[in-house]
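Take a look at this single chain in structure tokens; it is the form predicted alone.
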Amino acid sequence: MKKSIIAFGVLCCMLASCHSKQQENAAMSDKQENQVINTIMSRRSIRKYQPHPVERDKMDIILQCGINAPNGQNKQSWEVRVVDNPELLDAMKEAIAKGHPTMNPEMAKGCFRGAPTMVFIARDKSYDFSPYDCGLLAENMVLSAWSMGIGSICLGSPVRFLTDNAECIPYIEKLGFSEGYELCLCVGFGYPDETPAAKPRDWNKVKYID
């Protein structure tokens, strides 16, 4: 009897223990099945990028994504501008370098990161939380152009770079954002040259409070 009791206790630890990795499993199947899950997880931040600019369909399919993220009482607190061309680009880096003497060359000719195709994202400064709607539609942007083979990389330099001197001016009014609007943040997009690897993230920073 003493047996049989003990018998079933490993019996039932067995199945306990059975049941447990199955649910494991299954939940490291649905993880891997799970195409957003496996954008989120998988999209890194490119600095080198093929020469030639996201098709234009293409970033329609982005732009989309972009502008239907969440945001604050649906007060779409962002306007957008897109530019492919190089050669404007290139003057925009030449204005940059111009704009601040004393800054690195290579860091002005850098500053786009050799991404063919920027997005200018500008907020609604009438608005406190236009800031976090800019920041949830480039981040909409970021993971629909990873789904479609697109890299990108989210810049705060170029913003302060282009507004905080006479020489960039022509050029912020060039993206012709409506009065009361400021550029906010810059998203660069192309087709990557590169395969980083993932950065360790801080799972400690992390709590469940009860």
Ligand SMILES: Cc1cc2nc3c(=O)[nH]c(=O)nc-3n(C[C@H](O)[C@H](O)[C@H](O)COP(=O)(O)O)c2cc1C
The other form holds:
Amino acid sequence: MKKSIIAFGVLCCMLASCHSKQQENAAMSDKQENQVINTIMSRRSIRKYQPHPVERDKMDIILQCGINAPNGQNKQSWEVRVVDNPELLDAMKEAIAKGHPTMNPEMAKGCFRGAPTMVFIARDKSYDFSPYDCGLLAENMVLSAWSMGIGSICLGSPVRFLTDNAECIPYIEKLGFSEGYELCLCVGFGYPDETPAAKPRDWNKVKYID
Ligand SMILES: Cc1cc2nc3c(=O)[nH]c(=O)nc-3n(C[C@H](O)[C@H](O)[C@H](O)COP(=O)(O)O)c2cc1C
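Let me have the form predicted in complex with this ligand next, following on from the form predicted alone.
Up next: the whole complex, starting with the chain shown before.
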């Protein structure tokens, strides 16, 4: 009887230690679940959105993350304008169509990729590193948005379409960038209506040099 009680005790100790080992392992894998890395690796450019704009309190967080990006000499060589008024966005698309008579009208209509909230970023033309500042600002916005389930798309083509013709001048003026600034990058935001696959990346472009 005494022997079996001791054996039972030893078994209990073994089971308890096995259980705590499992808990330790689970805790370790939790630590490896890094939210920043997960956000970076799961982000995709979104080109289909639900129609409603991103709530402004959420945009405020995204914009705050944007302006907290690293930037040359802390010059903050960007200016940011947010448009979530569908009528204004439609008018801009119409102006792009009018300004590009040979463009397929569907292309002009889709130039913001259906994003209901558009962010227009201008750069300080007098600072040679301002495109990088604007890019880092955009990336902070894109990643913080995705961490909240908000999709995004960086867009270069509307920069050209909005600045290479007279029809769009009133809209660039309406954005009201300061003297010496020019439109540099557009970023669309909204709730995704698609789940695109990851685009492949070329690891060969990366090398350690000893
Ligand atoms: C500077 C820049 C300009 C871009 N311009 C466009 C664009 O005009 N139209 C578009 O559909 N996507 C545009 N993209 C999105 C890229 O096509 C996309 O990031 C790339 O294919 C990689 O896909 P992923 O973002 O899903 O990883 C642009 C991205 C960047 C960074």
